[in-house]
Every structure is written in structure tokens, then in C-alpha cells.
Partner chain sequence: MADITRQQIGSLLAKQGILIAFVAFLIGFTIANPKFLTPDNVLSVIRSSAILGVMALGVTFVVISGNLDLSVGSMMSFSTIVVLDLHDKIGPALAIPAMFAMTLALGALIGFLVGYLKLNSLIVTLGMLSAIHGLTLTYSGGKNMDIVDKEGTWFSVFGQGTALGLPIPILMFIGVAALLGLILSRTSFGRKVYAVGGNGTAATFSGIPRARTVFMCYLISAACVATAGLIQASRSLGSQNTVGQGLELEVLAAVILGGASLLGGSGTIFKTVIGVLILGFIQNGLLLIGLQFYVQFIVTWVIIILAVWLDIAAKRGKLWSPIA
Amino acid sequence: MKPGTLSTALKSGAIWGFIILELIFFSVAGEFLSLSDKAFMDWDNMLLLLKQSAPIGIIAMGMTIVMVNGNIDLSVGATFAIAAIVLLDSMTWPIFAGLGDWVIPVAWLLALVVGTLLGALNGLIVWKTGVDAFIVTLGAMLGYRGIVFMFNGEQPTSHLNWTLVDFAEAELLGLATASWFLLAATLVIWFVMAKTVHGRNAYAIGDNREAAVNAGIRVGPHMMINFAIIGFLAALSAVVFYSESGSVNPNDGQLYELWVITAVVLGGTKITGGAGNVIGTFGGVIAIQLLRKGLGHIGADTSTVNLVIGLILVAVLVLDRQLNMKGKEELKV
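Can I get the structure for only this chain, the form predicted together with the partner chain?
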């Protein structure tokens, strides 16, 4: 058992409490406001929730490790779009013409490699220049988006491959393909962060970088690996999603970084690094998707949705604060 599991579980408790609140609220409100005869907490609807959480959720797992590491990645949305373009475009490249449906795994691989490289490039810049990750990836958010537009101008890149669509829409044991990938990503990153030396070092670096350096941890390469991981996961998210939808707009993935970061922070990861876990992030992702879904369910209009989502984010923080309130005798700092 990793030390401190219980205390972190308690601290990330706010998000689970909030998820339950959401479920209750939307179920009750849905009875009055929804046109659907189906209950909000319908089993199929919950399975759908899991699937719909995948695009942001898979990236959020990578963001957890990067943020625990004390960094941040604002370029994931653009990486997501680039990976999607590579996936869809490469399937039409003449060199792969003889492959038949075998082009699919090749295209997947290519997209994943590109995503990993883009992530690693951010990591390399952070490592070698010492520029803060926020700035490096803020720049990359623009630069990578520029690359997206370079591919195909303003046109969407499309390649609808029905074999691929059928695979992506398939269900195994009642779970959609995307859900499986989300669960797998969660599990793997959980394993890495809770069980492996690499993961524990990520916490150490995020917590006290100088101490980590003094202890002889190779901080630079370590951070680069984590950026490569988030690049890979952004590409994986794209691969899973665009296998099903078959076309990418050059604007796709915009604002994903903000949603992903929101999910991660709601899940209890410290912005300054050193603390956080994947299970909490999973909760954060579900909470956000539930909110979107629920507001749709009860038919809120756009301005209400914006207003409510914003206020809810703040409310969760307040709830979290109440749960973690220090005793009256504790230091007031």
C-alpha cells in the first residue's frame, strides 16, 4: 500500500460527493424538465457517459502526471488535432495503397508516434532551455495549431473508413471501444504513478525540484518522458475519437486544454505539483461530462449552461475547502 492513500482519497472525496449530487439533482430535475421519458440514471445512459468522457478523459490522465510533475501542457488540444490529421490523411497516402485494411494499424501507429514526438518536443524545450512549461506549451498551442492549418488550409481533413467506424462503434461486454481505451489509460497511468519509481519520482520532482536534483534524479529527461506520455495520450484520444468520426476540422481540440486541466484540478491535483492522483482525475472527468450531459438533459439554454458550469466549478472548490477545513487551532496562513 502506497503511503498516504487514505488521506489523498479523503481529500479527493469532494469530487465523488459532487458526482453524487449531480446524479441526484439531474434525476430529480429531469423528472420535471426533461422531455425524455427515460430516467437520467438509466444504465445505458451511464455507459454512454463513460464513452463520451473518453476524448477529454484520456488526455486528462496524461495531464495528471505532467501536473504532478510540476508542469502543465496547454498544447494538448493542438496535438490532438495534428494526430487526427495524421491518422485520417495517412490512410489515403499512395505508399500505403497496397495494404488494404491493414492501413488502419499503420495509420494508428503513425498518429501515436507523431503525438508522442510533439509531446517530447515540448519536453525537450522545457528541459534544455529551462523556460517554464506554461510558456513553452502556450507557444506550442499556437505553433502546433499553425501546423494543423498547414496540412490542409482551412479545409477539414476527412477519410471515412467504415471498417474503422465499425470497430470504433463496436461494444465489448457492453462497453464501447472508447470506454475501454479510457479505462485502460486510467489503469496504466494509475499503475505508473502509484507503483513505479518513475511515478514516485514525478511526485518528488513536482514537490521539491531542488531536492530531487540534489538526490540525483535526472529531472530533465524525466519531465521529457512525461511530456511524451501526454503527447501520446492526446494522440490516443484523437485516434479513438476520429476512428469513429472520420473527419477533423482544423479547429478541433480547441479549449480541450482548459477542460482537461479543470478535470485534473477538480480531481484534487495540486496546480503547483507534487500531489494528485489518477482516480481523482477520473472523478473530475466524469463530473464534467455529467454536468454537460445533465444540463442538456434538462434543456438548459446556452447562456444558462455557461453560467451554471462556471458557478459549479467554483462551488466544487468551495465544497472541497469545507471538507478540508483546518481546525480552529491550526496555523492561520
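Switching conditions: you have the form predicted together with the partner chain, so give me the form predicted alone.
Chain only, nothing else included.
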């Protein structure tokens, strides 16, 4: 079997098999340790899991197209925090005092515009300077997080609008508002990647950037659009989440880069670009959230959860490298 065929075969259903193994393991472990009288995953818990997956999942959809493109964005957590501050603080601005509840769509729009602009700025710098996206967005992560702390020191930014809370806590067909936004983001990015020229170009650029340039694809503007997309989705994640919570701390969104990248890679997207899909990413998001919930179910603390996620990311990257080594008929073990 050729390496590419083996890679495709293993990746196609691996994430869903991993999710089933998680369900079995944590269900058995919970019963064995007698830590809870409740089942690890019943229907209500599954719906809650989907809702809790939304903040990371919405951003992960944007990270998928960026990574398929051959890039990465480490600034999504800081962008998430900035958008949340803009959302909550703008609703208290005197200029909007007479709008009543109409301030809600205005605040949403402002937060989404800010997130999109921050993402586009990252893309513009990558395009015009030729500096690797890892370095650019690492700098952006530090810079954007600095803006968060400059805005309000170490104090939280809070504003609770009960109309907004009612919207965020509403359910339609049994699914919470946040879950619907996650499903909508998944569907839209799937359509972009699978059915549009922009999506096909993303794969072409990630697979071979020089060949894409020779084929007439405008690589720079294309990458800038994808960074704007992930900035928009980071802001969308923030407005969905903070519409309900009403308070953002300066450190909110930290480690989101780890969660998002792990979910995307676990879902089968190559970190070097050229391969991946949002359905796999959706599975990766569910797997990560299930792992966090399962480890909590058996009594693991936060540091243990982070350690396990980090080890999984390293393991998946090593396996991905082995599966995609050209000219090899067997895996190195």
C-alpha cells in the first residue's frame, strides 16, 4: 500500500473511532472508580458538550482553512479577548445611550469588524513582508494581549444585557444558540472549502505555493482573506460566548491556540498545508472537549488535562509525518 493511500485510509475515520474509544474508556473508568452516580454521557450531556465545544469549535473552522493554506495563527486567543472587550464595553458607550436594545447588533458588528481587521492585519503583514505566519502571529499574540491589558489593567470588563442573555441561552429544536452558531460556521466553511474556487485555491497553495503562483493564483491576497476569516470567527466565538457570560477577564482566551490547533490536527489537517477538511475538524473539536470532560469526570486536574492534550498533539504530529513521508512503503517505528 502506498504511503498516501495508507494516510488517507487511516485519517478518513480515525477521529470518529477515537471519539468512540473515549466514550467507552471514560464510561468504564467512571463506573470502576465510582466517582459519580450519573452516566458519563447521556443525551443531555451530549447537547451540553456541543454547546461547550462552540467557542473553540468556531475558531477551529477558521484555523482549518488557514492551515490548509500552509499557515498558522497563534493570535486567535488574544483576538477573542479583544473582541469580547469591544462587545461588552461598546454597549456602555454614551454615543449609543439612546439605542436601547438596538445597541446589541451594533456591539456585535463592532466586535466582528475589529476581529476581522486584526486577522486581516496579520495576513497583510505575512503577504507584504514574506515573514513566516508563525512568527507574525506569535508577535500579534503578544501585541494583541498587551492591548487587552492596556485597556483595563487586570480588571474584568463587564456588562450584562438581559435581552442578550436571553438570546444566548435560548434553545431551538433542543440545541442552544451557541451550538447553532458552531454548526452554521462548520457548514459555511465546509461550503467554502469544498465548493468554491477560493477553497480549491487554498489546497493548491498549501500543497505547492510555487506551483500555485505559476498557475496564476494571487497567493498574497488569498492568504490575507483567510486570516481575515479566522479573525472574524475568533470574534464571532467571543460574541457568542460573552453574550451569555457578560464578563471578560484579561487572561481569557489563553491556550485557545493550543486547543484549536490540536483539534484541527487531530481532525486530519496537515500542519504543513495542502490537506484537511472541516468535518474532520468538527470531530477533532468534539474529541478534545470530550477528553477534557472525561478527564474531569475521573478526577484529573487542569494541569493533567493540559499535559494530556499536549502529548496527544505531539503524537498526532509525529504520526502525520510518518504517514506522509514520500517514497516510504512502511512506517518508521
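Only a predicted model underlies this, so the values are computations on that prediction, with no experimental measurement involved. Basically, rigid core = biggest C-alpha set you can superpose within 1.5 Å across the two forms. Residue numbers count along the first chain shown, from 1.
Asks: Align on the rigid core first; then say whether the Cα of I20 has moved by at least 2 Å between these two forms.
Replies: No, I20 moves less than 2 Å.
Asks: With both forms fit on the core, is the shift of the CA atom of M46 between these two forms 2 Å or larger?
Replies: For M46, whose C-alpha is compared between these two forms after core superposition, the shift is less than 2 Å.
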